[in-house]
Amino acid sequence: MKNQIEAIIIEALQDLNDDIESESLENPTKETKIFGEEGALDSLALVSLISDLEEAIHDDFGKEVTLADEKAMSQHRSPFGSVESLTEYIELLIKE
C-alpha cells in the first residue's frame, strides 16, 4: 500500500509540474519537499495537490480522506513537509 501511495503522490506532482514548472518536482522522489522551509509549492499549489491526491486517494483505494484538516495542521511535523511524510499520513487516513 505504501508504494501505490507513493506512486499517486508522486505522480500528482508530476502532473502539477507541467503547470507550474518547478525544478525540484522534475524528478520527484520520497525525499522531495513539498511544503514549508525549501518546499517545491506555494500554498495554492498545495491546495491543487491536496485536491488532486483526495481524488486519486478515492479513485484507487475507494476511500475519502480529508488531507486538509485540523488533524493535519495540529501535527508537530506537518505531513506536507515531504513526500515521504505524506505518504505515511495518508497510509494512516485510509487505514482509519
Given for the second form:
Amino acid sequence: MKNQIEAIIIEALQDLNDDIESESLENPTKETKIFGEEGALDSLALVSLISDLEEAIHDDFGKEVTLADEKAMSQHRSPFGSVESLTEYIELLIKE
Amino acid sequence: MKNEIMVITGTRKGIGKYLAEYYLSKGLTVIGCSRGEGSIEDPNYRHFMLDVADEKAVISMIRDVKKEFKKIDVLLNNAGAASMNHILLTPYKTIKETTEANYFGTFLFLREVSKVMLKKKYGRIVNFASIATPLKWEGEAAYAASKAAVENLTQIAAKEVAEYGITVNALGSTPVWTDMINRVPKEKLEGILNQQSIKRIGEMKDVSHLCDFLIDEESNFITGQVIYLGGVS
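Can you give me the structure for the form predicted in complex with its partner chain, which would complement the form predicted on its own we have just seen?
Time for the whole complex; same chain goes first.
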C-alpha cells in the first residue's frame, strides 16, 4: 500500500508542477520536501495538491479521506513536510 | 456563459426550491440536496439526499458532481433550520441541530465546493445569512447566532479563496413567505417588519434578484460582503 500511495503523491506533484514549474518537483522522490522549510509548495499550491490527492485516494482505494489537519500548516510537524511523511499520514487515514 | 453548473443546498421546499426552479428556467444545470426526496422534476436537475452536516455525505456528493459535470461555477448555501425559543427554554439538542444545519453545513459545502472551483480559478459562493443577526431578534438566539457565524465565515473565506478567483458573499434575507415564516405569530412578524427600512415581507424574487447580482460574472470585485434585504443594516 505504501508504494501505491507514494506513487499517487509523486504523480500529483508532477501534475502540479506543470503549473508551478519548480525545479525540485521535476523528479520527486521519497525525500522531496513538499511544504514548510525548504518545501516546494506555497500554501495555495498545497491546497490544490490536497484536493488532487483526496480525489486520487478515492479513485484508487475507494475511501473518502479529508487530508485537512490541525497540524497541516505547521512548519515543523506538518504531515505535508515530505513525500515520506505524507505517505505515512495517508496510510494512517486509509486504515482508520 | 460562465455560470453553467450550480449547487444549491436545501432544495426540497421554500427559497431553495424556488431558486433551483428559477435558475433551471434560465438554462443552468442545478444540483440540489435535502434530507428528503427531491421535489423537482427537470432533466437538468439532480437531487442528492443527505444531511448537510454529514461530512462524509457532503464530500461524496461533491465528488460525484465533479465527476459528472467536471466543474461547479456557483454554490448557493441555502439550507438552514429555524428555531424560536427563549434562551432559558432552549434545549442543547436544539442549539446543536440549528448550528449544524446553518453553520456546519454551510462550512462543509463551502470547503468542498471551493476545492472544485479552484481548479478553474472561478467560482461564486453565496451563503445565506439573516436579518435576525443585525436586528438581534429576541427568541432567536440559536438561529441568529448560527447565522452570525455564517457572516464571519463568509468574510474570512472571501479572503482565503480570493486568489482562486472565487468570490464569497452572504445574502441576508428578511422574512419571506415560506414554511419557516408561517410558524411566526402575526404580532411578532409585524414587530419584525417594523424594524426594516422597507416594512414589508420579502418576496422570492427579491432574493433571486440579489442572487443574480452576487453570482454575476461581472461581480468579480465584490466579495466578503453581507447584503441585507429590506434596508436593514
